[in-house]
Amino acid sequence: MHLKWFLLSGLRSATTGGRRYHLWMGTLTLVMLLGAYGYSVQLRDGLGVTGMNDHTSWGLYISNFTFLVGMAAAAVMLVLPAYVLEDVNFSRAVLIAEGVAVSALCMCLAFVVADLGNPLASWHLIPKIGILNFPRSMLAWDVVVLNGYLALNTIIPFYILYSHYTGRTPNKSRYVPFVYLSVFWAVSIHLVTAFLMAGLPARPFWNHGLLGPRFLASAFTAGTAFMILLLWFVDSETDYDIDAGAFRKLAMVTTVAAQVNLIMLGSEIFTEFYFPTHHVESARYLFFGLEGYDALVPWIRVALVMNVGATVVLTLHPLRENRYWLLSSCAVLFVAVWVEKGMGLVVPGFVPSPLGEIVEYSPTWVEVVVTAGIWAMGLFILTVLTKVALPIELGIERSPLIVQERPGQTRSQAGGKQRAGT
């Protein structure tokens, strides 16, 4: 029975808010029916109708996977310090991350499904119903990890999010050694998109052993920049305070990662031009441009002053510690990490093509718009999350099934005593 009222109270919690409330959530409906009809003209016509072809196989919608990947993998540097080192700062921020990073598991398979064409087709990416290649294939790999940390990052909340709703401490030695798990999990599924790309030997743009590495770093920069955003948001639109010190310790580890990915960035740039060979061309295409051919030069270039101004403001603690240069620079590094490991990093190993020949890729409109209909699924879920927890983890909500009310006291005042107890 407990089961069916804290159902119930999620439902709730998610339909009901302010005007504001409403105009995002429809606003992101509305983005999402638009991707749903530019999915069905995809369905309809084939992937005719993007701008993918024989020498780009991979587009807009593999580049925001592997960004999304990222987006997932980031949550560690929450649930690490909050779990496994009980680092009370953290400790009501948490499961925000955990949401974070099922809002994003959600994008990566919404784009998969998109990238394949026809929907059907994903029955073979089911273990035993399927053909998986396992262990032979990265592919393989790449579906079990996700799905795995999907798993986790979906079970460990909901328990401990029940446990509250039903007025119960969370048993540690149930869900801990999840945790643990997790913790090493978001480093494979990042690790293994990585060499799904580097053991590719046909295009050397990404055939080197510095790709897994800097996909962690540029993963912790752009998804402890949103965390950062996004917390803010919570702690000054809500009730539920997020400690002071959870900002300052994740501004320290963006900014770290934003200047670790900048030397491994720069390293790959020195191997690339210091002596380059025929295998530099794709990455002469990328900044410079190649025999005329040059239209991801600009999105590099701005994707490259907007890291390395936003790392620079980061790294001065003054501008660290003021709120509004924070949190600008979180956004543009965003931003800045968003094109280079998406348009810089994808496209660019498919120009040129083995044989030498140059086709540029450019994304049609039914990219773009399914491609803004899956963010804005993924919002929409991260919006749901975010909204049924909060209301539990501040005490607000809990079972009716459980005694916790004295004469003359409120159910909110008995759920927030209740809550501080656990």
Given for the second form:
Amino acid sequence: MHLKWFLLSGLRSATTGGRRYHLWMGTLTLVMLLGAYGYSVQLRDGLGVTGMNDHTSWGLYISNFTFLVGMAAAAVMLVLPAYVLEDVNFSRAVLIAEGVAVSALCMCLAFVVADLGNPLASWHLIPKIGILNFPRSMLAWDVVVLNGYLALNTIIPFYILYSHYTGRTPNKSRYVPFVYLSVFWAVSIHLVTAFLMAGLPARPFWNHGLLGPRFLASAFTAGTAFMILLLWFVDSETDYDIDAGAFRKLAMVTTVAAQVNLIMLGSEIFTEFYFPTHHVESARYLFFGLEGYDALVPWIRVALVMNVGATVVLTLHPLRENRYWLLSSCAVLFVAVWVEKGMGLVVPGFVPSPLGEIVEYSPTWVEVVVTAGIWAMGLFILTVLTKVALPIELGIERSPLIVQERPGQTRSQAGGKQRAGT
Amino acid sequence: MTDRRDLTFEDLLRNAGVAEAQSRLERLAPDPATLPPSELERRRGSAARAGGGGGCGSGSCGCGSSAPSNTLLDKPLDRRQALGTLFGALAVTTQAVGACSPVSMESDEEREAKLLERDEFFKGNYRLMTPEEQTETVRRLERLAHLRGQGDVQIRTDQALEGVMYGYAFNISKCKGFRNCVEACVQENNLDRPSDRQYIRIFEKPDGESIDDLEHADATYGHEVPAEGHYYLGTQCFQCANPPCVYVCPVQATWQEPDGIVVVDYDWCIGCRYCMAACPYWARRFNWSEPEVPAEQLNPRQHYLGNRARKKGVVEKCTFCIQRTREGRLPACAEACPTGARVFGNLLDPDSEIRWVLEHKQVFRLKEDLGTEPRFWYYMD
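Form predicted together with the partner chain structure, per the form predicted alone context:
Zooming out: every chain and molecule, the one shown earlier first.
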């Protein structure tokens, strides 16, 4: 019975709001519809409507997928201190981080499906009915870890929210084991995604041991930068106050991750260019262009400048503690990592081809529209999750059955009601 | 009909307007081998008259459970069969409704094609199919090709021959860049014409340049050949003994056959293109749109793992012309070569020409440092 009310009040929370809320959700829906149209064209005519080809066989979809796995993994930076270290600063922020993880994972799965040439056959991936080539294929690993992480990040917050909704205190022995699991799991999802590429001797640009650690560093850069932006929005626009300590600590995490990321990038660039071998061609294509082909050069250079600039700003204490500088450098870092780790990582792996041929890639309108649609879907999910979670955490939404069922435990509920009334 | 229970079931279907389902009935009988040959023949004949395959899910049928004490219930089902059963039941229901409606927009052939396509959708990985299931799918595919106006094709399922491991050697001194091999490959393997798909690439390089350095080679030359001061080098799938493409496939839609040929089950491939990223020799191609071959140019002699019709969204590759080589013939490229630059044969046969080349020439392979162990060697005179 509680569950029914939980879902009903969730639906109510998600569908009520001010004019700006409806405008936001309406815009997202419109973009999603556009994306659905683009995908219908792709389904009808095949992936030939994208900019991909036999030479550059992965493009914008896999680029976004790679980036978003990092976004999902970054939730661990709040989950670990909040649940494991019991850091009170993070106790409120962590639910939002888990919402980010869930929506990022939904986007990841959507991007993978959008990239499949034969999506109707994706049931072949289901063990027993189909064949999952586990543990040999890293893509099979990715299927397992992404879905597992999605489950973990859905179950834990659901249990906590539902307990609060029904006026109970969440039982630690029930959810903390899953939290520990999810901490390791978060690291594994991004390492596995890196190994998916690093394990290919055919692509020297990816085939090195630094790729995995670098994925983690850039994930914790862009992921926590996004969390700071989102938490700031929640803090300033809703009654749900985020502890100032959370911002301070997250800013520190972002800064250190960005520094480590730059060190690794520098290390990569040194190895490639100090004594250039055959393997340098992809990096040369990315940073300088190859035989007149240089589509990615302006992108990566701007991203590099943004990356370095934002990292310097964050490194300086007075600037990092200034809210304006913090938020703008977080936004800059987010975009810079998206370029560098998305298109800047996936596409050069294919240029030049293993036989030395150069075929450039640029996305078509279908890819752009589908990508925008999936991002809109992710933001839609994130908005709904946040919109549903906040009133429960604030004590505004409580199961109407509490009073009758558990007369002894209504104190917190009454308090919540009071706060809502004021 | 000797079995009363089958009769009941058949009648049930016929009453529902599903005469086509008869061909499926063979598989529902407790053991078709025990039926007299004449009876089997009669069933096949009536099925063909009624328009061939279609009907219930492959191997079993959910609606059968409504018949009293149907044999199906005693049969162990695997999960895929169960899935097929579920959808089979759905399909039969919708079909029965369709048959009862006064106006049917579909022709019999369209309906039959749809049913065949549905059975094709739920079939398993080729490697796990029983010989009977392989025969079934081949019959469906041949019938579908006919219904789609692609002529009468024969799809073979020849297994790898005992004691055979194929190998290829390419004589760089002899190749003059005519690309007859490319043309023959396109014809033989029914490669997509609109996108100008080619498995073979012939690179033109100035004399004196290292073979290892393909970055400055030209595979798109359009001038008269042989060009002065140049040599030619052909690539295709090397059927590596240690194939990275096979490792990475998440659904085992690609594998190495016992004779060394790396094949793709086009109907099991999900189109993730991970294998294309994994191949160090750029040997794999993807169907970015529905592949097209004009009916008059179609090669009807096909193999399930070779040159049969592909569909959009799946990966394909050179199979050393599996449909030819398993019949003891040369691959089309080797047969078409006018200069004798291409040597193909059985590596396990000490008297084969390929063995002679490997034993008497200085041979090398591309990117040997990757450890992929290609079964494709280059040599010079």
